[in-house]
Amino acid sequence: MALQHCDFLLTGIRELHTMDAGSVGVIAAADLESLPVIRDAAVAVLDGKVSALGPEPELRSQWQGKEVVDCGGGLLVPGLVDAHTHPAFAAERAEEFDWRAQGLSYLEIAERGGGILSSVRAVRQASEVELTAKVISHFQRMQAHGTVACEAKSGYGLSLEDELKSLRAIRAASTATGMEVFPTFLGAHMVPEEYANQKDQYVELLCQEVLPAVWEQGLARAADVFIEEHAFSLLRAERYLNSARDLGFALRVHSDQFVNVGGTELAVSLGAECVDHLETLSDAGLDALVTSGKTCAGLLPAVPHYLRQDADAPAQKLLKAGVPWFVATDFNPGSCYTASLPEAAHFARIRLKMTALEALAGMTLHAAQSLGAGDRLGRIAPGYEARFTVLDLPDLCHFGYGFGENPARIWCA
């Protein structure tokens, strides 16, 4: 029997976690254990896509690779996808970490001049070249920890000029690093200082000028809003989200982080791709997510740790109810300064009581699905893109078991 030819034959794989159930879509937590795991495996790659996978002796007898890649006995998983990040910032906020150690709350730090608005001042002062260089460095940090694709939000410009600058910086950094980016416009992150007493006017600026400009220039696929008492009210968020949806944006929503004001129910009613944070999720919000079956629960477990909060998103209730979920870093300068999904996996296991498999599903197939890319990313299956993360771990139970370490490296065709 003649050997089939491929560009790459990946060998030396201790465990191959395909995250593939044979059909596109999310997978219930109860069904994760049935996903195929192939030990002593190999993968054939042709034209940047998976052609075949299986036990190594079997694939070596069927395929000849132009190049044979030894994975060194690591675990091969789909390339990690970070579905919630804020990389377009120009300066860190390390001083706030000391303030928090002294007992100041998130809102007290904002009142002292820190918080999101301090990041806004830094972005406005930075040139586009300077901001692009910062985003490049942020993407490189993510890649060093196994992330092959990410959702990347603007939201530290809060003016037409500076939001467009931020989104262009994200696009340029994607090109420079090879990070696949799903850009999200977050002009409704906070009301800027110059509109502090004119919140409705700022929302109208976003709806009538900024959203249309972002859409016309093709700089973002989705729009996001931070629904909180100190950010955007339910009514203002609804006005903004309806305008975004009418233009063609997908919707992603921050809600229920500090105070529950009904943001999850609004997000579900408008068909949002996801609603993220959820530390104060109500029973009504949970019911809305269950009824939807489509709006994803974005779980950001490192954030409450970073902010020294006791409350966590009710992950086990969400998973048991069949709500689709993803696990992300929320990488940003103020409330979660980590670009590492393996680190987020640790906090998912500690604080959200997830298994390693639940955390991994939230960073691969479910994250990709929430971004509309579940037909090509998030699984290792024939026809899917050959972008993998190699975990230098003895088995999957070790994923998130340690912390302060980096077990991940990327392999891409």
Ligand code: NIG
Contents of the next structure:
Amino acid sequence: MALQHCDFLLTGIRELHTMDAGSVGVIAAADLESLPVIRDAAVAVLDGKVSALGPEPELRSQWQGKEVVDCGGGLLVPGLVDAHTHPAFAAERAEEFDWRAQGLSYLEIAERGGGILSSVRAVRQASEVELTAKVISHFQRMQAHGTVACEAKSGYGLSLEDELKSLRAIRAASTATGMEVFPTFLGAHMVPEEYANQKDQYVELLCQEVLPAVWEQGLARAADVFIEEHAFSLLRAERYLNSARDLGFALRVHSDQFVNVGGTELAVSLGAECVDHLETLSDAGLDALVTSGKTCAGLLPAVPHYLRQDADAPAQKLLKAGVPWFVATDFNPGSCYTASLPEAAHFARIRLKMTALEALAGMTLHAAQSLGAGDRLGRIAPGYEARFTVLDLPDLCHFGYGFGENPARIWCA
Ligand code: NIG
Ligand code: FE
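To test you: the structure above is the form predicted on its own. What is the structure of the form predicted in complex with the ligand?
Expanding to the full complex; the earlier chain stays at the top.
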């Protein structure tokens, strides 16, 4: 048979984890073992897409690559997708980390002038060029740990001008680095200082001016709100989410992190793509997620570790109940300062009691699906984009087993 031509033939793959769930978008935890794994595999890539995959001897007898890429005996997995990050920050908050070490809680730190509002001051002071340079460096760190695409939130500007600046910085940094970005507007991250006594007016500003401007300028695909006792109440969140949805935004929500005020039930009722954190998820919230079958549970397992909190999201309950999940870093300067998904996998395994495959599905197949990109990202299958992560590990069981080490690198056509 005549050889077919491709641009790249990837070889030397000890295990190819396709995460190819066939015709279904997401797969139940109980069925993960049925996902195809190919040992001693190769992948043919043409025009930026996967053309074929299979055992290496078979592929070599069928395909001629303009270039042969040796993966060095590593594992090949779909390029990792980080479905929850806050990269648009201009300054770190290392001094807060000392305060935390001294025993202060996240909320006490915020009361001392730290927290989200401290990042807001830094973003407002930064020029767009300066902020873009920071976001570029954040994306590069994520890429260095195996991330090829990420959801990226604004939310440290909290004014029309500074939110637009943040979203433009995210867009420019995406172009500069090649990181694919799913931008999310998070103007409802916190009420800014100048509106401290006029919370409703701030929500009206968001609904009447900022959301429409962001939408018209095509700067974000989704809108997010931090539903929490000290951030946005259920009523204010509902007003904001309805406005966002009416404009056409997809909805992603921070909820049930510290105090449960019913945010998950609200988010599900509005058809949100995901509800993230969930450390204080109630039975009613769990029921809402199960009934929805669509809203994804966004699991951020390094955050309670970082905040020295005991409670974790009830991941095993969610998985057993058939709720789709993703696992993300929540990369931000305050509550989780890591750009590494392999590190998040470690915490998913330790704190959420996940198998390596559950963690991996949460940062490939399910993460891509939650962002509406499950038809081109998140699996290695014919027609899918040729953006992969090589894990330098002996087998998948080692994913998350070690910590403080980086097993990942990206390969993109
Ligand atoms: O997802 N929960 C709200 N927002 C971020 C924290 C951001 C910060 O502290 O700067 C989070 O954890
Ligand atoms: Fe977050």
